Partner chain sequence: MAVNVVIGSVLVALGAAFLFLGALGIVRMPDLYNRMQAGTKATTLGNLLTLVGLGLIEPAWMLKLLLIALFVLMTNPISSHALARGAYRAGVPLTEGSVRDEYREALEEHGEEVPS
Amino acid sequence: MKTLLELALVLAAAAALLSVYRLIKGPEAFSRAVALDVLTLITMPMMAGLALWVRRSIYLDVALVYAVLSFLGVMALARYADRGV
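Structure block, one chain, which must be in the form predicted in complex with its partner chain:
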(Lines of atoms letter the chains of each structure in order from A and count residues from 1; the text may use other names and numbers.)
(Lines give C-alpha, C1' and ligand atoms only; values in the text may rest on other atoms or scores of the structure.)
Protein backbone atom coordinates (compact mmCIF):
# COMPACT_ATOMS: atom_id res chain seq x y z
CA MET A 1 0.00 0.00 0.00
CA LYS A 2 2.94 2.28 0.63
CA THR A 3 4.04 1.78 -2.94
CA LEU A 4 0.64 2.96 -4.14
CA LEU A 5 0.89 6.11 -2.05
CA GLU A 6 4.40 6.77 -3.34
CA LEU A 7 3.14 6.30 -6.86
CA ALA A 8 0.35 8.79 -6.15
CA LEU A 9 2.89 11.33 -4.87
CA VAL A 10 5.02 10.93 -7.99
CA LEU A 11 1.98 11.32 -10.22
CA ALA A 12 0.84 14.44 -8.38
CA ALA A 13 4.32 15.95 -8.65
CA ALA A 14 4.43 15.18 -12.37
CA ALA A 15 1.01 16.79 -12.77
CA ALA A 16 2.27 19.90 -10.97
CA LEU A 17 5.26 20.02 -13.31
CA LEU A 18 3.03 19.77 -16.39
CA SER A 19 0.75 22.56 -15.14
CA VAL A 20 3.77 24.75 -14.50
CA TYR A 21 4.73 24.18 -18.13
CA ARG A 22 1.32 25.44 -19.20
CA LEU A 23 1.65 28.33 -16.75
CA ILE A 24 4.89 29.47 -18.35
CA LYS A 25 3.83 28.80 -21.92
CA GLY A 26 0.15 29.79 -21.82
CA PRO A 27 -0.49 32.20 -24.66
CA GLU A 28 -3.10 34.24 -22.82
CA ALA A 29 -3.74 35.00 -19.16
CA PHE A 30 -6.80 32.74 -19.11
CA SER A 31 -4.75 29.65 -19.96
CA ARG A 32 -2.47 30.54 -17.10
CA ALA A 33 -5.52 30.85 -14.87
CA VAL A 34 -6.53 27.32 -15.84
CA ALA A 35 -3.05 26.17 -14.85
CA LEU A 36 -3.46 28.00 -11.52
CA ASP A 37 -6.77 26.23 -10.99
CA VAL A 38 -5.22 22.83 -11.67
CA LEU A 39 -2.28 23.60 -9.38
CA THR A 40 -4.70 24.49 -6.59
CA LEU A 41 -6.58 21.26 -7.09
CA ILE A 42 -3.28 19.32 -6.94
CA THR A 43 -2.02 21.18 -3.87
CA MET A 44 -5.13 20.50 -1.81
CA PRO A 45 -4.72 16.68 -1.71
CA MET A 46 -0.98 17.15 -1.23
CA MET A 47 -1.67 19.23 1.87
CA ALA A 48 -4.11 16.60 3.11
CA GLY A 49 -1.55 13.89 2.45
CA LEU A 50 1.07 15.88 4.33
CA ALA A 51 -1.36 16.13 7.25
CA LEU A 52 -1.77 12.35 7.14
CA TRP A 53 1.96 11.82 6.96
CA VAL A 54 2.76 13.91 10.04
CA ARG A 55 -0.51 12.85 11.74
CA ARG A 56 -1.72 16.36 12.52
CA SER A 57 -5.34 16.95 11.65
CA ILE A 58 -5.06 20.71 12.12
CA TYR A 59 -3.15 20.92 8.84
CA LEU A 60 -6.43 20.14 7.12
CA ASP A 61 -7.68 23.62 7.97
CA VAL A 62 -5.24 25.11 5.48
CA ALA A 63 -6.51 22.84 2.73
CA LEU A 64 -10.04 23.85 3.72
CA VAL A 65 -9.16 27.53 3.35
CA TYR A 66 -7.86 26.79 -0.14
CA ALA A 67 -11.00 24.88 -1.00
CA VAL A 68 -13.14 27.81 0.07
CA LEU A 69 -11.09 30.68 -1.34
CA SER A 70 -9.03 29.48 -4.29
CA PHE A 71 -11.76 29.99 -6.86
CA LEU A 72 -11.99 33.70 -6.08
CA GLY A 73 -8.84 34.57 -8.03
CA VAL A 74 -9.96 32.70 -11.14
CA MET A 75 -13.44 34.16 -10.91
CA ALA A 76 -12.06 37.66 -10.48
CA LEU A 77 -10.01 37.19 -13.65
CA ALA A 78 -13.17 36.10 -15.46
CA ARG A 79 -15.11 39.09 -14.20
CA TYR A 80 -12.19 41.30 -15.20
CA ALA A 81 -12.87 40.28 -18.79
CA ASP A 82 -16.48 41.41 -18.30
CA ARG A 83 -15.28 44.72 -16.84
CA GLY A 84 -17.00 43.62 -13.63
CA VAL A 85 -14.32 44.32 -11.04
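Positions refer to the first chain, counted from 1. By rigid core we mean the largest C-alpha set that fits within 1.5 Å across both forms. Everything quoted here is computed from the prediction, not taken from an experiment. Compared with the form predicted on its own:
Given the form predicted in complex with its partner chain above, what does the protein look like in the form predicted on its own?
Shown below: the chain alone.
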Protein backbone atom coordinates (compact mmCIF):
# COMPACT_ATOMS: atom_id res chain seq x y z
CA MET A 1 0.00 0.00 0.00
CA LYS A 2 2.75 2.43 0.92
CA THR A 3 4.67 1.78 -2.30
CA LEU A 4 1.56 2.43 -4.37
CA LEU A 5 0.95 5.68 -2.50
CA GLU A 6 4.54 6.78 -3.04
CA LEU A 7 4.25 5.98 -6.76
CA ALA A 8 1.04 7.99 -7.00
CA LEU A 9 2.64 10.96 -5.28
CA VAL A 10 5.65 10.84 -7.60
CA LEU A 11 3.44 10.69 -10.69
CA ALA A 12 1.31 13.55 -9.39
CA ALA A 13 4.47 15.58 -8.78
CA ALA A 14 5.55 14.93 -12.37
CA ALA A 15 2.15 16.09 -13.61
CA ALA A 16 2.46 19.18 -11.43
CA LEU A 17 5.82 19.97 -12.99
CA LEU A 18 4.30 19.72 -16.47
CA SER A 19 1.52 22.04 -15.39
CA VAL A 20 4.03 24.53 -14.00
CA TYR A 21 5.84 24.44 -17.34
CA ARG A 22 2.58 25.30 -19.14
CA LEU A 23 1.91 28.01 -16.57
CA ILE A 24 5.25 29.65 -17.32
CA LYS A 25 5.32 29.01 -21.07
CA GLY A 26 1.60 29.56 -21.85
CA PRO A 27 0.99 31.68 -24.93
CA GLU A 28 -1.87 33.74 -23.45
CA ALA A 29 -3.39 34.64 -20.10
CA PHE A 30 -6.31 32.22 -20.26
CA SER A 31 -3.98 29.34 -21.12
CA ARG A 32 -1.99 30.18 -18.01
CA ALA A 33 -5.20 30.37 -15.97
CA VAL A 34 -6.21 26.90 -17.12
CA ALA A 35 -2.73 25.60 -16.27
CA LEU A 36 -3.09 27.10 -12.80
CA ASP A 37 -6.47 25.42 -12.37
CA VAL A 38 -5.01 22.10 -13.47
CA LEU A 39 -2.20 22.60 -11.00
CA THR A 40 -4.70 23.07 -8.19
CA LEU A 41 -6.57 19.96 -9.33
CA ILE A 42 -3.32 18.02 -9.14
CA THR A 43 -2.20 19.34 -5.77
CA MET A 44 -5.47 18.54 -3.99
CA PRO A 45 -5.06 14.75 -4.37
CA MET A 46 -1.40 15.20 -3.52
CA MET A 47 -2.45 16.76 -0.22
CA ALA A 48 -4.83 13.87 0.40
CA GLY A 49 -2.06 11.39 -0.34
CA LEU A 50 0.27 13.28 1.94
CA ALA A 51 -2.39 13.11 4.66
CA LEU A 52 -2.50 9.33 4.27
CA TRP A 53 1.26 9.04 4.17
CA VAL A 54 1.95 11.04 7.34
CA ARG A 55 -1.35 10.07 9.02
CA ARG A 56 -2.46 13.65 9.66
CA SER A 57 -6.06 14.56 8.86
CA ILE A 58 -5.44 18.32 8.93
CA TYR A 59 -4.12 18.12 5.37
CA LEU A 60 -7.56 16.98 4.21
CA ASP A 61 -9.06 20.16 5.64
CA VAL A 62 -6.43 22.22 3.87
CA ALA A 63 -7.18 20.44 0.59
CA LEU A 64 -10.90 21.14 1.02
CA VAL A 65 -10.36 24.86 1.62
CA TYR A 66 -7.94 24.94 -1.30
CA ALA A 67 -10.58 23.34 -3.54
CA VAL A 68 -13.21 25.91 -2.58
CA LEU A 69 -10.83 28.82 -3.18
CA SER A 70 -9.80 27.35 -6.52
CA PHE A 71 -13.44 27.01 -7.57
CA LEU A 72 -14.13 30.62 -6.63
CA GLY A 73 -11.10 31.76 -8.60
CA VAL A 74 -12.22 29.88 -11.71
CA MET A 75 -15.70 31.32 -11.39
CA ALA A 76 -14.28 34.85 -11.13
CA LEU A 77 -12.14 34.23 -14.20
CA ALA A 78 -15.14 32.91 -16.12
CA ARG A 79 -17.15 35.99 -15.17
CA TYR A 80 -14.31 38.21 -16.27
CA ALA A 81 -14.01 36.38 -19.61
CA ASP A 82 -17.77 36.49 -20.18
CA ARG A 83 -18.47 40.11 -19.30
CA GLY A 84 -15.10 41.76 -19.27
CA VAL A 85 -15.80 43.02 -15.73
